[in-house]
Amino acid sequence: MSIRNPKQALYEQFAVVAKALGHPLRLEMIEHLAQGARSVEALAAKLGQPVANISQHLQALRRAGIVVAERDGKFVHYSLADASVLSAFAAVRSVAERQLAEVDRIVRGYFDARDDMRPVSRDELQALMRDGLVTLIDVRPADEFALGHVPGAINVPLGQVKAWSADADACREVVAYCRGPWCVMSFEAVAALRSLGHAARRLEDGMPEWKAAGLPVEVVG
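Structure of this chain only, please, in the form predicted alone.
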């Protein structure tokens, strides 16, 4: 079959992917699926959305090749198609950070108010962990921690940070991470720890970026 305008035909397919990414709930779904495979029901519960709504969005992402599905008994589990999806997500985020004034306003008004210090890079964290100089905490929920975490990290979900800090060594720096570079939980955890007298910083990004960089990952069980 001949294609009259192959370039246009290609761009139409590129637009399918771009259109599938053009919804805030779908971007949040991608962030969650980057932590590990999820059933429709589990993803809906995470996001506080009706199962039917999440299912509809997942089908749109699947048609665009962004997620894949695998049946496990009565349940269908969805995961990101491959690492290129996370790269596409990061590219969208980068353009928005550089070009949209509203993004800058949100960052300054919310995120910088909680943590305006330079975050810890992956290379720096590895050196600090190797030398035993920091305590690394993963502030995601326990189920996400179980799917994969940075080796040596302690799971301290955000709601438990205050209680955990009471027994933590106040002279030892804490590094916190969660789902990604703009994950609210790590910002909140760092702000809480500092208010309690601990030296604390964030990892520059999250677990998905750590995995995408080919760095070691531990799973529970």
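For comparison with the form predicted alone, kindly provide the form predicted in complex with the DNA.
Chain alone follows, minus partners and molecules.
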């Protein structure tokens, strides 16, 4: 609450709005309110959340000037403050969708209508590794690999996949993994390997899920 110069004050005002948009529940609430005004209870029911929680999020949105409240008897109906809210929502979404779109593009470009775009499950991978049937590569940057990786995995950062594959046994199947189901890196690695004639598949998800499943993790150092 100290004295700020006008420029900082402006950026702070903008940040208040963006911060209010920075929560999945609030975004979902905005999308519902875009359909029309809703009472707190109605919103809570739609989202399957406790009423008090929704009430607090609504007030956060109201403080940011994103929604407005109107009392009607014992109900308070909330609605979007104006059309600019929807364009802000859409703009944020389009930034976010660029990355998801990237996944889509890669999947569709390289895998659609091909033999086997089915990912390898964690159980399946463990069996394959135990029998020595596949080479497992971790295509994340070296630092992330060092922090923890699947035992037996080789670190081949995405940029080095092509070079690595030149020296690799072309007949041996490769399984690639990265940060998680939404991460593009393992998609790209598999695409690159396949285009070079290697048999390659993806692990269904990435390191965080592996660790979360209570499976063993190897750490460098």
